[in-house]
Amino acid sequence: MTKPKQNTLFVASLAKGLRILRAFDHTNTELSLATLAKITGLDKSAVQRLANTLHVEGMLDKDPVTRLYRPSHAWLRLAYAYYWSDPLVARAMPKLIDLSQRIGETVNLAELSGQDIIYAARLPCKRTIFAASVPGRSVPALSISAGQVIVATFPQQEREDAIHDWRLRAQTPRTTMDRAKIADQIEAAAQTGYAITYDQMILDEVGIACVIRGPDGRGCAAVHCSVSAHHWDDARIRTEILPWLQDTANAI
């Protein structure tokens, strides 16, 4: 059996490093050595130095009392240095901020990541909780309007294999898991450009999203907004939301 071509130029200590500060999320804003052993699979030791490493050099802050750790302030600068680099964020600004006001309720950029989306860009309204006002969440691309209607733009046997293939994660007990509705729900996002689900992510939640295409045709994000089914009927998101979220895409 041929062994795998192993790659020269990657640099295992620095994966280790990274697996670190991806040990960090909203769940876990404060980590011990020893539940970064456990979130990572490193060995105490290897995990001491790299967390020492980074707090020296300023990735990590470092409670005196508690010794536990959490992400610094150079993680907002990368994620600085990364809106000046996503031109899409930068185009699409201005008229999501325009869509928002007209509109009234929460607004999203949300782009493909990997299997999930997330959110590069977020307007909340007066509504809104913290959380789903905060950049960066990611979740199953497949469970959310905004990533099914990204798939829905792939080639039919790309599509297809990520119907079949792409993680699913039940967030309520109404987050759709039958892979055959879901299918059903893409398809119908292929022929309309815009896609609508319900309850996926949080229950009485309405997620409503119309795909932004790239020169190709293929969708490389989503305007993508989330509003109360107690006070927003299907009647009305169609007339009164949908039309300026199509807008919104087709203009970026």
Contents of the next structure:
Protein chains: 2
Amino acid sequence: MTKPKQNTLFVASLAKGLRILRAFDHTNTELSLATLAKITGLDKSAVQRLANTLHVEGMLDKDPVTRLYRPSHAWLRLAYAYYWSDPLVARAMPKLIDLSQRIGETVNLAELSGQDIIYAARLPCKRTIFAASVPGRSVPALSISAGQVIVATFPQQEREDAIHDWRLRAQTPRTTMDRAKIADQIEAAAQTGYAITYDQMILDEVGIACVIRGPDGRGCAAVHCSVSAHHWDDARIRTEILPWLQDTANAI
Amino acid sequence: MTKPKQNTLFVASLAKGLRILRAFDHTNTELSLATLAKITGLDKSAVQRLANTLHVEGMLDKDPVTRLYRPSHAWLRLAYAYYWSDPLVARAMPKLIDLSQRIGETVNLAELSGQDIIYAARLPCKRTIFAASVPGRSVPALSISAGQVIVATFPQQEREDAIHDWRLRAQTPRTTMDRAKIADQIEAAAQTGYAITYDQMILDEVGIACVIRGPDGRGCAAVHCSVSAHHWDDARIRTEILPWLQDTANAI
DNA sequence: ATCTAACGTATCATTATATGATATGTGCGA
DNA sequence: TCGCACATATCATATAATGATACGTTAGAT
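Right, and the form predicted together with the DNA of this protein, after the form predicted alone?
Every component of the complex follows; first up is the chain already shown.
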């Protein structure tokens, strides 16, 4: 079928099973065999067997009446295992909790994952859209403060490549799609170590981020804070949020 | 090998791949091929191929120097997909946020998963042990308030069976292992709709839970709050926390 | 510095195992 | 009532997973 990427030490059936898992996302929350086949591009029979296997193994719940498959609690258990494996989360968590209590606003631990930022930990303090209140969401790194502040730590060449090549997606009508503008913002972030972006993922949302550097000095994550533009103006953000954010990022 | 559970619509390779994934937990955060083979009981070569496949597919990160495998960010993405598929989480989240802000203490959304309670959403407000601050952790339902309050909604027979048969594990030296005592607590919870437990998972931790009923009247989840016994006595818990908890649970 | 053991990596023939076409069963809307 | 779309079950065939084996590499001990 799909040209085996590598032979003999690549188990195609397993890879196909993973495609079933990945078919589920924020739009596809429960799927029938038929639509599962459409999404994955796999054969009808294959999907039947794969999905059944995943069901028997407890990875997929199956509604006995609608016959629709859904992610099971096992998916959360995997996340739990992930959390223990990521040393950054363990180190950051207590400090993020303190931070969120101090400033009373939503704070996140944002990690770089390829060209995306993925929110590893989220401590929501204010009601917001669902997507912004659960961990695991990923968005193009260039678009948001957390990503910019990380890219800003890259060596010159790599930084330019990232700005030029990395994925960009208009999430709101005001998402910045102009790479030159993004380059400026990243340049500024390189100087200051922080970044502030507006209306990138949600309208009237302000994102503030400070970088966390790995042992090699390269940014690998960021402490991120998301507030409403209605309640916070630039000046207050800089005096009442930024300092604490920086402290937290440095402490991690 | 392991007698095929069902034939012809069960893909053994996929099942084995899942065993690799599940080998990772809070104790095994990064694993070599050899230990992976030991844990899963799979053949050396099988593990090699399976792990490589998972790596190529982006489900496992591989440290290029130590050759150790670790869960990848994909595990968080799966969790994200799970969150969208669980209607309870979406409905509960904004209310949980309000609740956590109001009482200033850690609140959780606890769901029943087999004989366990799994924390689907956690909003930590105070520093605590790592296990209590990330979602996905699961603990025996009978041991904790959230589980008791759910079991309490079961019909007589089922309730007794659960109390008699369900898993129990001594997590702290003071975890209640006496099923008769648990039966009493569940009986009380059946009357009041809430439960309070002490020292079950962490010492000096008090757990307070109110049940959330499904459309059939059967409890399927609970709003749970965890506070320190040092800071809260029974009276204050009942007057300053319980009412809000109940409101929140009812509203969901 | 040398040896050895443990582990990761690579190769290969063999057949068990996954495959996908087909057939049967079931529920829903016209 | 009919017919369609989907889930479920069966089966012969050859593909694709298997596990034994052999090679490389690293690290610890002597």
